[in-house]
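A single chain comes next, written as structure tokens; it is the form predicted on its own.
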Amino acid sequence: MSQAADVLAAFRDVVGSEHVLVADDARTLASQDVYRAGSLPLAVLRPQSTADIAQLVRLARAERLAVHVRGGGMSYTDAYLPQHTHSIVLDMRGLDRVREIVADDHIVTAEAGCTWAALDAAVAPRGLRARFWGPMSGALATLGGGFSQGAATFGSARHGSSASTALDFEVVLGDGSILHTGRAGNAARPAFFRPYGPDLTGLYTGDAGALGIKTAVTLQLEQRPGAQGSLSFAFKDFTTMRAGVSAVARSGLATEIFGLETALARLAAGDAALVQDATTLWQMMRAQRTPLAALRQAWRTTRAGRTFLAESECIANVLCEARDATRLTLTLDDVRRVLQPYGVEVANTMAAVVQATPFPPPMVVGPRGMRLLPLHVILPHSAVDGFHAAFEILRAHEQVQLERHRVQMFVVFAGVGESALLYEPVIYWEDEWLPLHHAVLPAALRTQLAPAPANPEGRRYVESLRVRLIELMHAHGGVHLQIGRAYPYLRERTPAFTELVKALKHAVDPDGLLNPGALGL
């Protein structure tokens, strides 16, 4: 205990007493993600600078303390959860500054604790945005987490995941030294061209925090579009939907493609989660280019209501952008021509809401307050149908157990570049909430939704489903974002691959104290 007191005192000397949290509630919250809890760490530290982190890492190394890094806390893959009490959690949200915007070069440098929404707001007045500009959880999710775990959504149909935008990372390594992955020599200017020799920046995209602690990132920007619009199509079955969505993805016409089984949409429709409908409708109207367009959008949305949920198995939403309204109209017409052989156009209610409110308060529970666990696999278009067939066999086989344990499974999907589709089985089950769910859920919804009684048997069944689904994904040769500790990154790799990854880990983190267990290291 005296040793713990000494190291806590040393931490306080670095960041101040107010940024060293040892209370049970703070440690409990910092050791949870959307799915479950890890061990309580010795303390939660809130550094305010890169220099703070370098000093904290050196102190932790001297005490052999594992160092875990938490951003917005939106992971569900055990990405940052402490595995034992001899550890600390760094809460990165104190490093939230946008350091520099170089508009002429379409470059921005921001700290790792900056949220995607805050970054977007900072560059918007210049008529700019990041080429990949955030996940839907971007109101809380941070840049460091998005690059460490691999984020996808806004811009993904065109540019892929967050990895495509990074030019340089500022990283604190396991010995407390500081690395810049993309700068040229001693130049004071930010990195501006990534493929200069071996791609060290790429090493830190999707590394799950195993190779260092990101403290800042330089990103590539692009001009904001002058016009945006969307289409929604209903499909009779998943296979037909997949064919249509693949055709749109290959066309390069969309900036985002996403959708879901209509059974899930029916479950959510009318739920308390839609208590914000009036606000959402107003935001959708404000997002239109002219008052007339705003009225038309409001009329379409209120007239259509939720009738688009009927008589279909899947709904796909396609978001498009263009320099001006004329070009947008042509793009949307092209998307219609691509999709019409496969499905039927329906009211674009869901798509318009997402486009108007890209960073809503994160929904960390499902319809009726159910717990949720999203899993995902990324597959080439040609392999998606085979995986879906295997998933359907598993779901049908488990139907009795699903009902017994009050568990439901649905499919969500999204486009990631022109060659692949992200397939996401989402598990919902009735259970008590974790403190994280109470802390993150919007206040308006906490009065409408309530946790179920504790369901430990159902929780164990969900964990067994999680394991089997990941095995199914691995058997089909899928890959993943948000690897964390959940997905088998090193399994069945060649010896040369595994040895190289392990050698990299040892080189940048010789004592293995940075997020141990991530990537299977």
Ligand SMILES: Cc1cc2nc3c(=O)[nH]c(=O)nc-3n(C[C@H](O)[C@H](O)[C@H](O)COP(=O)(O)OP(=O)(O)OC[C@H]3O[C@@H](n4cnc5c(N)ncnc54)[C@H](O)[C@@H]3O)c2cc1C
Contents of the next structure:
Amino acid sequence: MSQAADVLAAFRDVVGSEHVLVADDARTLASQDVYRAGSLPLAVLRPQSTADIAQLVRLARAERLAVHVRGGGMSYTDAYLPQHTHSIVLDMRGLDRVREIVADDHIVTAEAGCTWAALDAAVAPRGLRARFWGPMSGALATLGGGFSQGAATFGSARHGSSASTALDFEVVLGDGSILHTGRAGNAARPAFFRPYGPDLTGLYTGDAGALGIKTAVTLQLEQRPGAQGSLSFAFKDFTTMRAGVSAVARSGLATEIFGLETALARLAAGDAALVQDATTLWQMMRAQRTPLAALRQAWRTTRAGRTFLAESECIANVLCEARDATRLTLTLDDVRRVLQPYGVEVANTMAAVVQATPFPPPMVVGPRGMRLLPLHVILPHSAVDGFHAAFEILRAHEQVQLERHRVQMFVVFAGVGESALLYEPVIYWEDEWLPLHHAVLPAALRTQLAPAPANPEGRRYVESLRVRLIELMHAHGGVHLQIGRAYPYLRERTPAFTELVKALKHAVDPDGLLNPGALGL
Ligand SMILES: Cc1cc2nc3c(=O)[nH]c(=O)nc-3n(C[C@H](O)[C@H](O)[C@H](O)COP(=O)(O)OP(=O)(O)OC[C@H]3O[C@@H](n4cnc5c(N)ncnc54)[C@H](O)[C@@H]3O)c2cc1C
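Let's compare: the form predicted on its own is above, so bring in the form predicted together with the named molecule.
And the full complex, kicking off with our chain again.
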């Protein structure tokens, strides 16, 4: 029997034959992210427990197989893509249980393959919600992926990224041993207070899966809000919008802030994307508490239509929450006062849809079925205009090439805490879809959106743009979530920093088999 057959048999003994996938289509899907494909692994394994993972890691180590951990597969930073065939992919979605909700202490422990949507559904009946409660991909993206990426969005204007809300990670290390980063003393009690000496929990936020395999996470809950509302403003240009949005971020009034260039909203609101809008509008109405509220919301969104899109360069959406409707009205009025010097209030269609349907099926392709690659950089408010000016020079300089290769670039942005903004250039281009796109898109959209013919030259151009944009971000001193293999985490650090990170990697993964290349390690 060959060596590969032996190791596959050993894997089957641990997780059962049905959880060892060797068919080409399963390996193909598991080796792709939203941007591109890696090498085919030897097998895709679907562990069901922490003990399974510990055993699988020991077996992989004996064979020196690289171990790539995949959650929802909703990233686009090469973060888990196998680099060669002597590798396995662990599909974490079998570990999806919510283990314990301690309502008195506002704490929940859930397994790493649980999605953000499932976690939210589990804690909602207790009137609770995670403090950071998900990325916009949370219908499929997992807790393990979110914390390994340092995900941001829901709750981020108030709490920053997901990183600050974790209390403990249960992690399988590269030798198969199990670490708890935050639980202390009585092992029966979940972690409840993070600052107890050096912060090992922090070490495992944004680690791109390079330092271990998260199998469970304990995180902070908060009371669900009694009332939610939103408003949207249009701005004549990016700089004015940035000033207004920074003012809202600093005010601490918003729970989420996000926006985009009007040209992108216009592109997204056309043609087949309207189908998606109709679906989400319906979901939004269903999410309203009373028929009257649903009617009012529907009236506002349909009456306002999309006329405002023509009048501005940028749109910002501000989502707010409060204990009751009276306090919410006061908060929204406060936000209005902050934004009025900068822009004009417009219909809050997009904001209301996002607030009502926080976990829609992730749109892994762009408007009209174009492929998409979001990049991002986080900058302090004071540095965003400078970066935007540099981005505009690059975009103008590339205009001919962009058109030639059927590529478009737009800016999206979001608030992350009170000191910084997340600036996200999104690249769209016409190209064929990967099997992952076909597999993930809901059936209704697959019939409405069609892939373009293969565009290998355009793809190469997009890759060159990606590299240049990341260089530009680095030159402006930006930082990143979702580091994966895409962003230069170790570049231009002090030697002491780099040596410490490498020593940590060696301590937790002596053979360098866990997600090799992630974080630049
Ligand atoms: C439509 C769309 C919307 C998005 N919206 C947002 C958004 O609002 N905010 C945001 O921050 N991002 C967003 N993203 C990006 C991405 O979906 C998120 O970063 C998400 O958190 C990834 O989670 P995942 O489970 O899919 O992780 P994966 O893509 O499967 O993995 C990401 C990284 O985490 C590692 N990993 C996964 N699980 C584990 C584990 N258990 N232990 C150790 N390492 C692990 C992987 O090895 C990899 O390095 C979006 C993406 C799409 C396509």
